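Form predicted alone, single chain, as structure tokens, below.
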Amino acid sequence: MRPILLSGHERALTQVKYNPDGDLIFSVSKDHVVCAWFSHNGERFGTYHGHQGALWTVDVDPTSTLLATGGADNTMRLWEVNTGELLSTWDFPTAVKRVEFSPDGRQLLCVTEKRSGHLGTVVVFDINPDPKAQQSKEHTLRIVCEDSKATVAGFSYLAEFIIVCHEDGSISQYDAKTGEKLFNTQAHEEDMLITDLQWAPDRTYFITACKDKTSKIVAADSLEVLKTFVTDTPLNSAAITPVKDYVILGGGQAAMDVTTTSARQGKFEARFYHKIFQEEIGRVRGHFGPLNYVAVHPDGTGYCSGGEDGYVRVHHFDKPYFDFMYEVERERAQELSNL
């Protein structure tokens, strides 16, 4: 599985994202440039210039028409994917740490940082999918996180709930229409920051990554923890693969926490776990620093990772990945083929 190395950023990557068709990858880093790449060969499709500080987050709408970004310049911005034109800018009192479109692309949420007297919030805006349209500056929903800072958030299936993960290891469920808090659960160890939330393809469940060295699959409606994946390193990101029952986890010790300079010590590998059996089945090396984000191709044919080393690595899965099966899976497949 030879990776394609994308080197268009001068500083650490913060998020990488495939568009729904899987033909483009969007990457953001601390160097305030947004890059778009063709996923099959790694050629650069274009860049989006306008942010004045480190970028934390990126998302693309279901039709690959609009792109949303957020960063340390306290703005969320909306771009037209094909032209690179800046369509709209929303200003906030603090940094924007996460953006996400709703499943239908008609809403956009952002998570703002808790800082200098301002509480962390989750703010939702209505979005007109037409790039020529004027976007509303008025939010339709604002959730203030008073108990613990929100780190990541997203829309569940049909935008029924907004799921918010916090820096104290808890997960909250809000009504996406009213903003009412419905449920809260302590999914991870107390006071351990949840670093990522990524959805299953149908958005009925999601996976988290946490500094407590675990990743969990959680049901969106009940917030019940369905699976737990235990590692030996703090995690920054976790993704669920379609087609095969795997999850991919990424993390690694931050440079200041590593006593030796060896990459082996830092544990900078993408880790593959079996989603059902919760066992580690393989690792992919390559980055020279922690993996800050992993994203899976929507068709399950590959994945990409963004690292602290400033590189995006794109992997296309080869045949053994799809052929690998546990004994029970082989038996089940045999039974089905005999029917």
Second form
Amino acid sequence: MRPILLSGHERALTQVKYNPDGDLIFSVSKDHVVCAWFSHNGERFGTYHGHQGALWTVDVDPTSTLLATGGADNTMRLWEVNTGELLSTWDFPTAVKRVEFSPDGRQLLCVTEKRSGHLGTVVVFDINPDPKAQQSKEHTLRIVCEDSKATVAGFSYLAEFIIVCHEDGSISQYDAKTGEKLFNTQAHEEDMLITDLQWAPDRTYFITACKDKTSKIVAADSLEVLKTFVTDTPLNSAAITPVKDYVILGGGQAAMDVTTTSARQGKFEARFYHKIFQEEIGRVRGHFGPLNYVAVHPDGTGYCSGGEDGYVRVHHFDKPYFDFMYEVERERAQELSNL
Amino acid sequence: MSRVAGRTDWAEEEDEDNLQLPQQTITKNKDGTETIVTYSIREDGKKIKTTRRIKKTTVKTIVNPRVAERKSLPKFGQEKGKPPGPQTDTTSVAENIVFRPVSGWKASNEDKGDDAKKKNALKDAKIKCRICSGDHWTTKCPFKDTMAPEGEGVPADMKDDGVAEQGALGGGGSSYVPPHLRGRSGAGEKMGGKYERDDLATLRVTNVSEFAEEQDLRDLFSRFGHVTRVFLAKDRETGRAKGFAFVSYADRSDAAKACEKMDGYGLHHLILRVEFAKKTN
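If the structure you just shared is the form predicted alone, then what does the corresponding form predicted together with the partner chain look like?
Expanding to the full complex; the earlier chain stays at the top.
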């Protein structure tokens, strides 16, 4: 496996994302530029200019025509993927920490920071998928998080629920139509920030990453914790791999402690766990800083990670990755082939 | 090319002979390949003949039309106007990383020194006990004191295992030999061996039915001479035979006779395989 190193950013990466077709990677960092890359060879497709502050988040719609970004300049922006043109800007009183399209691409959710007298909110907008259309500036739904600020959020299957993860380690489920709070559960340790939420391909369950050094798979409708992956380092990101039943966890020592630790102690590795057996099966090293985000190719053929070191590393899995099976899995495969 | 185009008569051609290059020739070979011969002049004026043999294969892949469209779109932003293909300032290839998932992966595997690395390498190569074919080190085999390894027991290999094993226990590969073992060859591993046996007259019997009992084997094998010892490997939990046994004779010639006669003998539903046990160490 020879990773491709993408060095288009000058500061720490904050999020990297594949588009659903899998041919593009979008990356945002604390410098103010969004980059689009071809995933197969690492060629830069283009850059999107306009943001005035550090970028926190990026998401692309299901047809890869629209790109949404949010950042510390208190705006969320919508771009046309193929041309780099800025289509629309929404202003907020505080920074935008997370944006996500609904599964059909007609709704866009954004999580805003709690700061200077403003509570953390989750705001939903209707999106017209046509890049030429005027986008509505009025939100359709606004959820105010009074107890604990929201850190990440996402739409469940069919955009039925909005799942919101909080700063205090709890997860809540809201009705995506009415904004009514249906459930709240303390899935992670108390007062431990949940740093990431990523969906399984069918969006019936999701994986969280938390500063309490664990990652959990949670069912979207019942908020029941299905699996727990325990590590020895605070986690920044977690992803579920299609094809093979693995999860990839990324994390490492907090950025401020990095200079006092060596690359090895810093635990700046992508950790692979088996999704079913919850057991670690390997690590991939390479970054010089904590991993801020890991994203998996939608076809399960590779993954990329964005690090505090300012690099994106794109990995294409090779044969041992696909061949690895537990004894029981092998026996099962044998049985099936004998039928 | 301009020279060729501007040429008017053959006399000139004669003059330029040393500069004139033969045309490129393409010959189709029978096996579907093409041979292309081209000529060129090197900087120092020498003529170069280049022969290339190529095979053309058409690989068809179905591509998402959106993906195909994007590949031909012009670049934008900072990449505007740059030629297609990855740019060296933003894209590079990192050094190769070996990623091989293993069950029971431990963080300590990578953090230890050479000993651990060696152990790791051995682990990847799949641990197989040479005595009972279980998935543990030969030195950890519960039968190590009582049985000889099956197949080729290479002594050097055995030592390797020993070192790795000590590393795992944090012993740090000590070379200390207890006084009562000093002076013996191949010290250490045979410590506490219950039986002093003559390997020369020991037979290894494999493919034994799991319902076999030691007494069955003793009866069978004592036909050929005085049997000093019969060992049948049994599973600790189920108490059933593991499928192999060792039979020792007082006399080697008896053993040879038994080996010859019993190899291929049908016991219960299985056919026995009998051979001389290999020496341990």
